[in-house]
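Next up is one chain by itself, shown in structure tokens, the form predicted on its own.
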Amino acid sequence: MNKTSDLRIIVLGAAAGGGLPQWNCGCRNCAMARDPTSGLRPQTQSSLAVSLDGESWTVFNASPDIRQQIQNNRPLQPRRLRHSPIETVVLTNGDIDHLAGLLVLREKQAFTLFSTGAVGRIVADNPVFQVLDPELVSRETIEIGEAFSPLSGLEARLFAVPGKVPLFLEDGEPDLGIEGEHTVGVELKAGGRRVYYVPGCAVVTDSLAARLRDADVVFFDGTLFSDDEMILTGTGRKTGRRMGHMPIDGEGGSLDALDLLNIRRKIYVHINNTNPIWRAGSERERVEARGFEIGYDGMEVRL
């Protein structure tokens, strides 16, 4: 493979929890993605890969589709025996989308893990993570707004964005929007190039929209298009806010929070089975003429 200096972004999966369709959803999206003649092509569970030279990766999120999405990526593939270009792995939360494909990665491979104290601590506490071997998987943890290379050349830094804690952690009501540790964005530098990932926010505030400000490319949240997008169709009873995603469309939605930052690219990834942006209509229609790109997985960028 010929190497290249290009800052390269490949969108591994682009829903959210559960993925499209979900195993045991029957809602319009699902069933079109069961269905090879629909055109809605099957999507798995958010994450990113980033290179800079299209040998060495990391991967943001290890999704528990991840052996499926490095079938589906073949620069992600091992190029002999016993072999990963994945280097290492960073994780915004500790949601189980986002970090149960660590147990597909306990083949005896090396590589390092980033993440925050809270979520490091949701992985050393659960005994099952102790089938990444730690003399070969190190553990590292990053302050919010320390710099780290996951890469050679390439400066990231976490930033803390309002969420939550996971679900499983939740006990009672949980606090809505608190900015710490169990739910950050990643920022990206290199080349004097600027690109953020934020699979998870419950709103844009005054300091993230400074941060997000005349970025080069923004992987956003677009969980759910309406707040009450799932009550409405029946597949749940929670709205967007109360699972920690602010909606794409309505008062205080990412559409009107992000139109005005001139940021050169914006593009919606973990978008949840029930999204009607997934297909042809009016809600795909009013996000692509803000100037908002709807994430698919094999999706590439370059800078």
Second form
Number of protein chains: 2
Amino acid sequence: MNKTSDLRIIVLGAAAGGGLPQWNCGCRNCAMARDPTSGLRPQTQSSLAVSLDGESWTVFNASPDIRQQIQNNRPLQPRRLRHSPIETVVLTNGDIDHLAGLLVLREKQAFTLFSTGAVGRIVADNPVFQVLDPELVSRETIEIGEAFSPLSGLEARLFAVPGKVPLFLEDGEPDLGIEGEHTVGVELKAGGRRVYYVPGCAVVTDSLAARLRDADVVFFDGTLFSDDEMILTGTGRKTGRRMGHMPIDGEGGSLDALDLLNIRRKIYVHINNTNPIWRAGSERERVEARGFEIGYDGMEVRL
Amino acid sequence: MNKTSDLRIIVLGAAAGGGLPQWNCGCRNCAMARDPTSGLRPQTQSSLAVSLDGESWTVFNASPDIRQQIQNNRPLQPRRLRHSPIETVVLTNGDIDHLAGLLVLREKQAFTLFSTGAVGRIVADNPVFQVLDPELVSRETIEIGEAFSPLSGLEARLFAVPGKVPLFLEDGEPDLGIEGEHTVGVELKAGGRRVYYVPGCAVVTDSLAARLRDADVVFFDGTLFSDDEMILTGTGRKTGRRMGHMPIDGEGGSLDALDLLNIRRKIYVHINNTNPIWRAGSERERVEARGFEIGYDGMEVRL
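Counterpart to the form predicted on its own, namely the form predicted together with a further copy of the same chain:
Following is the full complex, with the preceding chain placed first.
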């Protein structure tokens, strides 16, 4: 395939679950994000929008903030009395920060919802999602590795990445790092370009490394800078790995894991409110010096 | 009781389900709300916050926009590392615009959730709400007419108002105007003051009129100006009454029904994006000339 049109990717939300600021958090970053003079702007929860023609869009993960995200991004706003440029929605897992926005996408609007069987069952098992009128919203189950088209001309595949079940389905200590339908990454191909979206990942396995090698862009899990960050900041008792997220830094972190894969642009997304890389003059500089970018709401990548 | 402290009520969200603008709506009001020069400011979905001391707050209905609402209202922001001034949440029905925000109020924060049995069962029947850790979030069932205290010193009662089941539980044509646990209003008493919150109401019955008589403030269902407004604006096929909402204007409308009840302040909330009263120089003037006020995000009432 030749390049026939721009592949446009907008980071609708660069933050992890809870957003920045998080409703009940007074940590340094959250306090800064509430202060308009701090230089740290508020960030919404995890989502990407992708288009080939600027008219039709697919949204990866329906964040609880999607109403605000649409308000912040003109290309996603209706152009007629009742209309949405959002033709399809793709879910990469069943976490609240990726799922709750489906409740916003009601009001008799047609679109197609793509997910694995496991994530689709979460939607099916919760009657509240019946606000999405089945006559208008078709739910498509996508097998791992199966090619599908969220937009005409865009080839997508879901692939399993090490993760865990959503928090609200945990029953005791969950299996960590299992690969299955509960946590997936997305591969996008159009006009010879190859892009990956992996907002949650517990470890970069050899097969994942092989897949990401030589990609044009990888949007990757930047939840925590260090594995014990939530414990150190006093905001939680779990390590990143316990939450299904590998750290950026340290042994087995994503800085090292992605460094040698010849990826043109490596962009962190799904960044937790505790993560120091939100702040200028912090560990952020080390990350940038390694050739990684830090996503932010409204960031647009064209290729 | 004597007046010992201010009763503060903040309109967190004055709009009905979908908000203003609604994600997929290009109607006149929604287009204006997307244009910062139009004079019509965006409005979030239906919620009130109430406090007696300015420190502890109870929130009536958890709107999908609650994260943004907290960001817009400093009294609701955390004052410590992990903290929320929101001590309790009260639900008046199980519609998405009143329920979805519960998914935002996660992250290991303790509060008490009050609702009728019917609305509580909706929460219980949807596993996604298990993100509210049962060890931290206690769910209390309140009987119709039973006194309870969402805040120390604040006496509350739920009362049935004519309505219907939530849209996502409709199975064929719903019973309209039934009174039960699915749609309730709230009566608040503190220091001799008496306030009502009725965001959804299909008809003002004689018993409801008797209840509201001589109140200090009534926040009332302002969904539609006229019963056929959605049909006339081409945005829907249902009348207001079919949606469980009586119109403001016309025979049996709330302007006439509330006019003669000697209520000190009558404030419309839960206003749909199609409602002309959002605009200056519209039917709004007639509503204001009748002595009614039109709620807006951030409106504060002290008494």
